[in-house]
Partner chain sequence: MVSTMTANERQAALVISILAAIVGLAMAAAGRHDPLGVHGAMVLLTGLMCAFWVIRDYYKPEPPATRLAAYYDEPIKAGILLALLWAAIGMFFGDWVAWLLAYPEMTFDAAWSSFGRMRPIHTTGVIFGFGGNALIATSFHVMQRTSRARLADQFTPWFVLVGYNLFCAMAVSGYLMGVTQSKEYAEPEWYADIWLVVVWIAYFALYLRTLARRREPHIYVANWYYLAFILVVAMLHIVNNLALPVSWAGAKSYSLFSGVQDAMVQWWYGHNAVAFFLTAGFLGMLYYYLPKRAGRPIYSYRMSIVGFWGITFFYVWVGSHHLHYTALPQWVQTLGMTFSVMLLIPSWIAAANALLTLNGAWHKVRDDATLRFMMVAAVFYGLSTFEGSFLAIRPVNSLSHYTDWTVAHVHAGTLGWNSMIIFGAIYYLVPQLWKRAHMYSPALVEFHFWSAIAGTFIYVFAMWNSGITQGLMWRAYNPNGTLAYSFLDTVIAMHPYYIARAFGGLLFLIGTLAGIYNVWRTIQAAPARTPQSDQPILAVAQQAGS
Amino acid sequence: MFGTHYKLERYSIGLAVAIIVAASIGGLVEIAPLFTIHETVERAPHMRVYTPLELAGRNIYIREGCYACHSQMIRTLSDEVERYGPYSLAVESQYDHPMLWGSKRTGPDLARVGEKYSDLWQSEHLNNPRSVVPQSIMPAYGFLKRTELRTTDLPKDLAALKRLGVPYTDAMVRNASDDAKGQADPDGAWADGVRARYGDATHVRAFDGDAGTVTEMDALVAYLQVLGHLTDVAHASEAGAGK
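Go ahead and give me the chain we just looked at alone, the form predicted on its own.
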């Protein structure tokens, strides 16, 4: 074996050709499926987009490195499906830039954590994890509730995602800042606008328990509470497979 390898190294042209062939095979294996991706990826025509507040929460989730300990990808293994719910489908992440799939789990997978716990539980867990999960090793994020959410950049965030193919309307982009405030203040002047643009099923409430100020805690809890609820295609697929 070693003799053949050493002989090959003596002939640079042959070695270069061998490298090109090996790289081409690897590239073909990775690239070829993309030509049929429209046939393999599920469709979710009624999937809704993130609201500005949920998007802000997602940005905070990424900023604080939550993805380093929590995956958002339920694999097809039976024990994972039994614990977390239907396995993740590619279409569920079509509006995620970047996607947060992975297998690193210092903490549980969060792909379907939305509405599993109350807003109060989520807020308290972020504020002091060990108050609700005594064995938790998660850092405390109490400062989120003391930090007012910056909303002025949200129209630019939505505009950038729109250019990437996320179907935000011009009205959604234009009203992003007000919609973020309105979603966390159900009795405020902007609450009705959020429902009109994103649907009546949109969660409009004081996520951190205080409607007076829109905080980063509001945003992060709003994001966590919508995970797994942008579309029901995974549950529909599971039901269809069970027939």
Contents of the next structure:
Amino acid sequence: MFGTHYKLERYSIGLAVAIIVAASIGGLVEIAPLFTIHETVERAPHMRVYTPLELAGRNIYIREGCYACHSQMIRTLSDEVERYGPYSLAVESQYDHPMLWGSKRTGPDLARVGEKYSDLWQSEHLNNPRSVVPQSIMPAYGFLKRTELRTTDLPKDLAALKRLGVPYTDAMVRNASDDAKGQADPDGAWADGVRARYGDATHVRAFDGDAGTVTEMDALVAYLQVLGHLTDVAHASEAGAGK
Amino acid sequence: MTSPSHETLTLFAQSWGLFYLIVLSLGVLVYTFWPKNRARFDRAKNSIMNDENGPWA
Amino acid sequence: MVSTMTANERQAALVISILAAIVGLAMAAAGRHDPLGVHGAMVLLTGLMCAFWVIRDYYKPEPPATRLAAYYDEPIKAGILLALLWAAIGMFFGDWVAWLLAYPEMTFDAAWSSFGRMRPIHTTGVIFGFGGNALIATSFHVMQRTSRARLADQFTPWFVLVGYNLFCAMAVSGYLMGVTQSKEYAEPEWYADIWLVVVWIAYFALYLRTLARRREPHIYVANWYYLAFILVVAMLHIVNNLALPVSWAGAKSYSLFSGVQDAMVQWWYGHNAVAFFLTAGFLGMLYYYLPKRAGRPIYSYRMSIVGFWGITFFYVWVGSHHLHYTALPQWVQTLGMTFSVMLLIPSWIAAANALLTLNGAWHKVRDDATLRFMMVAAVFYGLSTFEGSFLAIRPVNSLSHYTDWTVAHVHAGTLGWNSMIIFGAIYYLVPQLWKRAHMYSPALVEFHFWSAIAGTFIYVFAMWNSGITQGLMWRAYNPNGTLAYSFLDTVIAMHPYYIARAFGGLLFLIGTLAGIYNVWRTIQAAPARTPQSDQPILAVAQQAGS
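Next up, the form predicted in complex with the partner chain. The previous block was the form predicted on its own.
Below is the entire complex, every chain and molecule, led by the chain shown above.
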């Protein structure tokens, strides 16, 4: 009695183990080497991290499911390079937790959309896409401009990303809330701190056209405007492709 | 211990992956066509046609 | 539900319900400034409701020992009804967002109603709500019948069902509030993911404990597929969802992986969700219900075994075909492509096995819509696996990727294969489990079949056309070497196809609603006088009295 039971369970557990082994191999073979990939891909020593405002914008991009219709991955195909710019490199999304490469282009790729349009165009387009592109099928995001951005949690967000290996300094983490406000208020008290911590090339502007309150529109436009501009390594490698 | 280099890992992955594929395929085929298993498979195949009479015991 | 449990099981149910309520209360308190708080309230409410149910029937007489001579079918019935409820929700939202692409102004200027937030309600609703509940319910049925054993206890099946549906409810309500990890088909946040692991372990343990009650050492092959579904989905789910929560008081977390590693992990998960959620488990369904309904054993048991190991081994390699021409290393793309093509062998072994089983029973296929659902499922399985291997070839993928061709492929699989086999299984199970002679209206089953087929064809053809059109337009050059079309030109060209697709989806949804009505009326009807019993008479009498 006891013996047969042992035998029966040995069968089913053996089957379970065999399934796990058979199903693990492919994943291990394909994924494990990728964790040493930094040895082989181009480096981007001057790549900067997202500012708190851009990170907040990125989280809005995630929250609204923008990735369902917009990719951020330009493939190595000539028409894509022509349409969107240099093809995407692995290093460009090294700080993206999670990546937003996307899988569908109901709308165009956004990997290099930064600075392609003005802040005013971006915020009008988000507010009502059909006001600037009459045939657009994108949803209108009118509430972004009406919603004040919650900046209180940003230090925790940066701290979490720092623990995951994104090179935020302690000062960046500590000042995250103020930096978010400062980046959207160029004449305000906190604007200089943003430039000091994230570099002079950082966009410090009233992204939604109103320097008063920091809105979700400020954050999302700040994020869109930095896409493709954290590092210029893709442009550099295109220029130096012959070397 | 230093972690293995990318080259070592990819080389290992690319060669042993094929090895596992062959070994696993052979193993499955042997199990499936092993003559002794024939009766068991036939029994299993027909067993579901008549399973409405409640559990054993 | 509770009256069929023993005193010990009622105790366990009460303790776990109260524990859940306490955890829910803690979540609600900690996350009161965050969507986490809403989910805490949902957990609290679920815990309290379950505790209330248990207390209400706590002192009812225990079920007699004779219960052990019968299969335990109550959770299967509940699972089927939940699957149908999710089918209605998931397909409704799917069709809604399909119309949004044709008429983008239908969002009422609200945050929750945009395409981006509602689309995952559709995917989660149909894959996990409809597909998942159907898998759980049918697995409860198949594991008992093929093992000739009753479910190992009367509490765990309910824990799995309630827990799983709580996960689904947290997922879809979260999307409306903007809670998402943005990982496709793995959107729910960390706390829901952890909860699913708990539910899944209970599910796996229940499966093994039920199998352990069998007498025949060999396990019928349908169970292998279900086991692969449970085990590999657990593995995929845990690895892909590794994330660091920003705080214990909020829903937001950051994925442990970034960039190219994250992309590979995501599509290793994403494609294997197709493999082990939408294929392995559903082949388990096919290998049991198709022979049963056709009244003929499976054509070749050996083919089912070879196919099983082929699918289990090959599928895991193919996720990287979602990343052709991207920043993923080329050798990984090539491996993904190669295995995707090889995958056609085990896939077609399974499809052929199903169709060869029907050889000699084609008159039944003609007359019986239920069997026809299953036959069509096998055909679509063969077609969409062929298309899948084809799309994984790098140059083909350069055209199809990012377009609606992928959407056409996915829906050929999910509408034509997954939904059809589920509806076939449900039309087989409902009269049997509720002891009715037949469905309330066989004509309505026919109607469902034809509207589902028509809807699938319209949908898939529309998306084939739009996908290939858009892919070709993107890469079209003028004679002088400039791109021929702006992106907007290609969006405008999609409009008629989007309307056709939404109409096809509507037909499919109408068929589903007809099916739900039919099931409902079947349950309402008087039991057949001579039940097609799959239980001893004694158990039937006892059940009627309870």
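Numbering follows the first chain given and starts at 1. Here the rigid core means the biggest group of C-alpha atoms that line up within 1.5 Å when the two forms are laid on top of each other. Just so you know, these numbers come straight off a predicted model, no measurement behind them.
- On a core-based overlay, V17 has a Cα shift of 11.0 Å between these two forms.
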